Amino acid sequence: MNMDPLSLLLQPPVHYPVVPYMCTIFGGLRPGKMVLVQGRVSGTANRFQIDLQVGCSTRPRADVAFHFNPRFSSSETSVVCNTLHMEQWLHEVHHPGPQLRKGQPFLLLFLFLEDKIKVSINGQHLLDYPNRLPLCDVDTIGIHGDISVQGISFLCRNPFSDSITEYPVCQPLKLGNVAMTTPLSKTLPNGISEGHMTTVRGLASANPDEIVILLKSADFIPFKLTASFRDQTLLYSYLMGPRWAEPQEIQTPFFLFHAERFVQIHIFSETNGFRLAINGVPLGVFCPPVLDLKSINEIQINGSIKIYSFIC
């Protein structure tokens, strides 16, 4: 049965989430609901996982009703499925997964029934998994590992009959806008003000060198962020006069950028500086000696990244 998934949306789709990613499934799961995940396996992938779980607690860890875990070795791909209950894994089930390949796109559809979960990939049946925990308790999806995700869609079964267990035909949901290549520049004729938020979301290239974001005015550059893949450093600097200030290395537990992974950068403007967060990790406030927000008239993005969302 052909059906436009847009007519069956239960909640807004998520486009280009940064992995690891977790979100609520509004209203939880029930027989007939579907979750559609569009993505691409990293060219150097070891594994990834999609967890359908009961809440998002980490201590104690939330129950995972369905743990979908493709693993890639040099010779084959296998899919390990399991359930986590009261912080204990149950007996795991192994399935062959030749349809999932390193460096290749995929369209995964999870179809939830009374007694089992049916999984298809690119329109072809992959596996069935029995419901070991009550389906009605599941209200969260988590995605982790070596993949990039283009979209997550939450679909209802209606008007399909509950007796029909074949997969409906679901086409990928698209944003309608192609990625913007760098270098990318946007003018700000009225400058920016205190409380202004700049958000950049994009995908690092397969063999990245560096990513650079600049806030500029005619006379100075109060904000320069450089993510260097060569030496795994994140640097802030500014230009006041003829010379750049000595770069300030931003300390993080690990490098926040990865090849072929999505990244989200927030720059929040304050009276004396810029508050920075990357992939939800707050990194502090960075202040040039002098700052005139109204004089900032351009934002530039350069380097090894395709931009999917650029809000300023």
Ligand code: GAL
Given for the second form:
Amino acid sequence: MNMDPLSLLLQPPVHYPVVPYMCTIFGGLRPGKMVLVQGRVSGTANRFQIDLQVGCSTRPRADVAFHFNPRFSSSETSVVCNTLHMEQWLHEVHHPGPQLRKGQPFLLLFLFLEDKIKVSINGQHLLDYPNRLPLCDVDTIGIHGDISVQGISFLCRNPFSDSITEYPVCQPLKLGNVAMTTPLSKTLPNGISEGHMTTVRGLASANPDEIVILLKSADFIPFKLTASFRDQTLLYSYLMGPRWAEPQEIQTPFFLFHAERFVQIHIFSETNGFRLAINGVPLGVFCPPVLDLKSINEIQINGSIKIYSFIC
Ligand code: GAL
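We have the form predicted alone; now please give the form predicted in complex with the ligand.
To see the whole picture, the full complex is given below, headed by that same chain.
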């Protein structure tokens, strides 16, 4: 289990940055990290670029491991990709990018893998780019050119479902959406099945008390996760009879939830229990004495959290 304390921290999203924009990627890039850019191409766009680079030096110019550069002409969009190493551009690669259009919104997802970067646009694969420089050296994102940006999110691929989909389900973060305030509940009329994934992304409130996530059936609550700010504990419990089971403390190097800090929670359902990962780090599997996934018909989030995305 990867319990490197740095890997347990997730960088908060950036809202409406002014372009040109540059910021540090906390902890740098590593396989499994993702950057999601929600934006809009300006109506008169000529070009824009998203650079994943090694620091932010301008003289000499920092190496750019991945230069993602859509260029717009009157008839077509071409995405130019390249690497800048020791102030020299390497061999340019061109991809068609008809999904990127002047005046149109887009959702770009960069998924960083050991050997390559995968890019999807609006949920569809766009291109792969081989890592020409070591991924672990990349610690800065720069955005320049003819776009406006609504949000940049730094996420982790869920660690459990590599084989299920190539790209993770990555909805745009709904920043400040009142429909996403807690208590928030989703009903699942058909129950859930093995391999079901619940993903919650959000920001803990300014003066948080606790955050609670429940997977419920009509009679039972086989999964209850409580992050208690008072006690600084993360607990798993279940209700399968008249009383709650003694909560099981989930061990982490430090309490993972902090006021106004972003957090991403994955709950992966298996035949006998639930695998939990926070900020992309697996924290174990939690099992009630018996489990009937089909009977789980509601997922609830309560407490001191602003939800940005709730996928189930
Ligand atoms: C150059 C351009 C740079 C960069 C590079 C990529 O022609 O001036 O900004 O896009 O191509 O290969």
